[in-house]
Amino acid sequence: MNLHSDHPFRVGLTGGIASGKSTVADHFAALGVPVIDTDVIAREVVEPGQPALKDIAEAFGNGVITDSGALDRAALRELIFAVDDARKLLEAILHPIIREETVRQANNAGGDYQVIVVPLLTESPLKLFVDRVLVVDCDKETQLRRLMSRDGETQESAERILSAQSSREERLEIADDVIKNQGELNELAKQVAEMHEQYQALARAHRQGF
């Protein structure tokens, strides 16, 4: 725990693909917590105009540029997915650039306490910004399920894309708190509202230095 009272209490939100933390953190802010999402912060870096994009393409080829000169998600998906160390290269790229936004937004937030929503915070510096962990978790099948459903993957795609992400266990291991999510949303909203109760408590601890 890394806490600092003069800024607001921060909660590192976390959870595998398809677990569910985007609507978690719809949750959150729908009771008036800010929510930073490095996720939405991490597709504004790469609109075209912006630098990370002239140097994603710069360092994959115009091949991951559509025509209409903005980023070509699935053809740099499969770019990674398919040349070793691409995604290290990709990530040399944007995750200075997404920290430095992320700690801007959450500078300017106010709230008695926030949610910085971060899917790779087990491997992320990250996790020294925040004050505690929040993680969103379900089963491997759920996952896999979701992934297939949602996204339309294949059942090797969608189990390619899961390894190539920390594992369950490593994400519980940094965990303070816990959201069990496997698709009963009044027990998910349910248990949320626990949380932000929590929460304000530290909130309020943590602005009097305890």
Second form
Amino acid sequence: MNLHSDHPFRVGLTGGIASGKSTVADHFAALGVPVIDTDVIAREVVEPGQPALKDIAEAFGNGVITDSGALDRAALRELIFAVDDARKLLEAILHPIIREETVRQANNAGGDYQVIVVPLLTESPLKLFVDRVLVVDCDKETQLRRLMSRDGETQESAERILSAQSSREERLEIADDVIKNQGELNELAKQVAEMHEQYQALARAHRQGF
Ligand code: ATP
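Having seen the form predicted alone, the form predicted in complex with adenosine-5'-triphosphate:
What follows is the whole complex; the chain from before opens it.
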């Protein structure tokens, strides 16, 4: 669903943690498609001098800011772990700023079509901003394996991370298209190339008002 018609066709790219979103996004970028990544934006908006950092310091105190003026992620993580509702407050501060910046970057990015990476798209109002949803899908065991090998998580912590996210079924429910990422990495490039063809055609139709 979208609320405008005078913008490049927008594909929302989502998937569970370690499903392969960044890898898929890199393939689109290599084909010349503008990629806007909300995880990257989430890091940019808390850089020193950004208003979001000031809001966080006001809400959580200067203990979450390092001597050099950067966000002390470890201190913030500890606070979120220790204090009820601290995560909700942090999200209430950050999410609107991230969404606004995402919309701004998308509006400036051009392209026939754009890929907008939103890990938690099932829960995000950005669902309304994209014209189409592409889900990178793999089974839970594969996610667990990648979390343990990439991030050094234990089986238990990896399972905890997965259970805090939307389920595979919830993601697939909002999918228009699905890229399966369970096999070899080189199978991914082929699937992205096929999607690229499809999205170029959809973008043409979108420009013509269909
Ligand atoms: P996150 O949710 O943490 O941002 P992500 O969904 O962006 O992760 P990637 O970072 O692309 O996922 O991939 C997770 C890890 O799994 C990376 O180390 C990546 O190299 C590896 N990986 C992704 N796809 C495959 C594959 N098909 N075969 C083997 N390894 C893969």
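Numbering follows the first chain given and starts at 1. This one's a predicted model, so the numbers in the text were calculated from it and none came from an experiment.
Where the chain switches from one rigid part to the other between the two forms, the hinge residue selected from 95, 190, 159, 166 is 95.
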